[in-house]
Amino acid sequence: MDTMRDRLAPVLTRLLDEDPRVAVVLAEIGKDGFADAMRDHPDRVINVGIREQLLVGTGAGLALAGLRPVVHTFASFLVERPFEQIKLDFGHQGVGGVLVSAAASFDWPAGGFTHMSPGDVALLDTLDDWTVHVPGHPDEAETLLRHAVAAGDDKVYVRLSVQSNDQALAVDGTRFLTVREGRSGVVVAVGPMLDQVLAATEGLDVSVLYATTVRPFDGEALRRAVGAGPAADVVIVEPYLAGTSTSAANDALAHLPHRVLGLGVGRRELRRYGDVDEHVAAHGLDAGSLRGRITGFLGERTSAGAGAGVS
């Protein structure tokens, strides 16, 4: 199966020919796949080289010139290098774009931690007024990707990754999707997490919420979930920095008593780089593991049966 990433190359092209207000930056990664845009359209591709800040500043430029600029490299490049030239050249300035990292929080381990960005919706969180989206497929990444160009002038982040889930959802940019319904928790899988999520809950009596867009984050759908009970235990686990997404939780469950617990990845570096699979056994998002806190949390009322369905 192809990469979400492997996706954005030929959605971008097509995007670049039907749309003359789209614009591509980019900084030397990712830019073979554009080889025929920037040929086609020379004024509306266009390689920076390795100059991370120059790549979100010309961006900017681009929007400010009323184009919709889509600018990517690594998450680490994108946002943590250059986030001064975010929050200004975009939120200050009061102009819209999109910004499509890959690389995500540990998507090549033998790159070091300078390839690794498991804060960067953390960070994002710290400005006001960004989508983010987390697709878990690469149908899912194209069709959010197609969602974050034709969403206006608004400022958008897409965080691709080579973790997916086996069979893609029908996101639609905006809800989270109940895939799974229970009576004792509920479980928000956010993106590549899902598949984890399904192996470590089956036979548990939870609800399982699948999040593709964590931003703005949907309680009204975590408030459908938890139901009209006199309080509510929720568990939310992210392929990004643990605990992300607590604080949004917390607000949308204001009206009522409740516990939240952030999963995902652990802020401790982890320096024998290994590979995927054993970054995510590390940060505990294996399904097992998984299970084990999950019902260590929850406790043992959720062991009954549960119901199945994506609504």
Second form
Amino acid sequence: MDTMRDRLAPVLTRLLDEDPRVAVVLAEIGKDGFADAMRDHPDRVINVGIREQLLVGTGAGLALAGLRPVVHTFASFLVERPFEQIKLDFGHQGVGGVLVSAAASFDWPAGGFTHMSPGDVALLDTLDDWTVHVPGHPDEAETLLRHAVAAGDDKVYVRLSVQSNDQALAVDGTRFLTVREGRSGVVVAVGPMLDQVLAATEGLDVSVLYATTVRPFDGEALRRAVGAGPAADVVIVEPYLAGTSTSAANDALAHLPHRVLGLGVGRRELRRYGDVDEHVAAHGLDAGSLRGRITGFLGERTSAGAGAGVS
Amino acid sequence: MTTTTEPAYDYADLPRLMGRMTGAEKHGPAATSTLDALWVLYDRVLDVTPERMDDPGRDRFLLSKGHGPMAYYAVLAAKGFLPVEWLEGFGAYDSPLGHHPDRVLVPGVEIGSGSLGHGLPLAVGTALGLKARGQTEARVWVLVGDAEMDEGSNHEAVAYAGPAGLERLHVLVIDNASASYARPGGIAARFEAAGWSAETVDGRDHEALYAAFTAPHPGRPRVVVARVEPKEYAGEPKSA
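To test you: the structure above is the form predicted alone. What is the structure of the form predicted in complex with its partner chain?
Next comes the full complex, and the chain you just saw is listed first.
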């Protein structure tokens, strides 16, 4: 299967052909895929060299001139290094754009921590009004990229990863999807975490929500999933820093007693190489580890056989 | 946006306009490093008016060095971009005029600035965007301070814009010798090494400024370094 990132250049090349407002800004990374687009639209496919502050500032400057910029590089260099440019050049100037990252939390473990960005979504959470898409499959990535570019002058972050679920679902760029229904808790699986979460919760009487657009957080879907009971237990499984969406879930459930367990990538630097599966396991995000952590949190009520899973 | 057509003000009125912000009636031009260069730009060079702020083909002026914007506000008021009555509120809670300007609040202001090193990369993107939209006549000007050129983001922009041949991009460096470490060879040499057209002039000489601002520079971006008297020590770092 191709990766989400394999879809980036073909999708954007078509959008560049279709919409004269679209522009792409690169900092060397990913430029090979845009060779044709750069030839066909030399004014709207811009490579600034290895200059990430300029990358983001240029994207925002294009927006000031009325274009719809799509800015792409690895998450570490897109969100973390030029963070003040994101905050001021887009947010404070009041202009929009699309940031598309690759490499995610640990797409290239052999490359080490310099190319890992588990904190990108948490960082964007310190800013106002960013839409955040976390696709879980290349087809979803394609859909969400199109939503992002078409979203007027909104500020949108699209997080691409080599981590992927086997099947794409029909995501719409706004709502969480209900994948399974149960009575003893709600597990929210974000993007590429869905397959592991479904395996981990097999036979448990829990609801599973699938989130590929995490900001704005679909609080309505979460409230619906927890139902009319007097209390709620929620687990959120995210492919980036553990706990990133916990406060959003707390806000959504402020009206009733609730507990939220935030699972994701650990804060402590692992300082290991290896491959993606080894890092998934090391952060306790493989199906076996997740099952233990979810049942441990939800307790007896979720014991196997308590309720049939509904797909 | 609120715009206003005020009676025409002249250069001689600027000290009085600045005095409305500071309460000091004796504000001379020497009180601010940017005043003369700003005046010459808005009075004789920039193709922009309050009525044309929504025109995609207007010239853009980006004040990157957002510190000490009294001269900027005075010039904008003199040219009718904002009501002169606003000047008294400078820095007050309910005034649109802060100690750093905000494009969302002030008519005629193209970028919000204060944090150094943002205006020039934004100007690069704006120049590229105008080119992509076919606005081939619109020019982009960005004002930076000499110490602001210490910021790495500016070096990224200078190094890119020269080889990229962004001929609609213009940088005005106000050099009041405020950088802690002098640049061997001078500021203009850094730009020239990156392929820019460069000139250094007396930042108080209106004719010299005008000539430098309007000199042709086909195929290359242009920098004008305007030398003014050294800044008095203000006690605050990063005041550019």
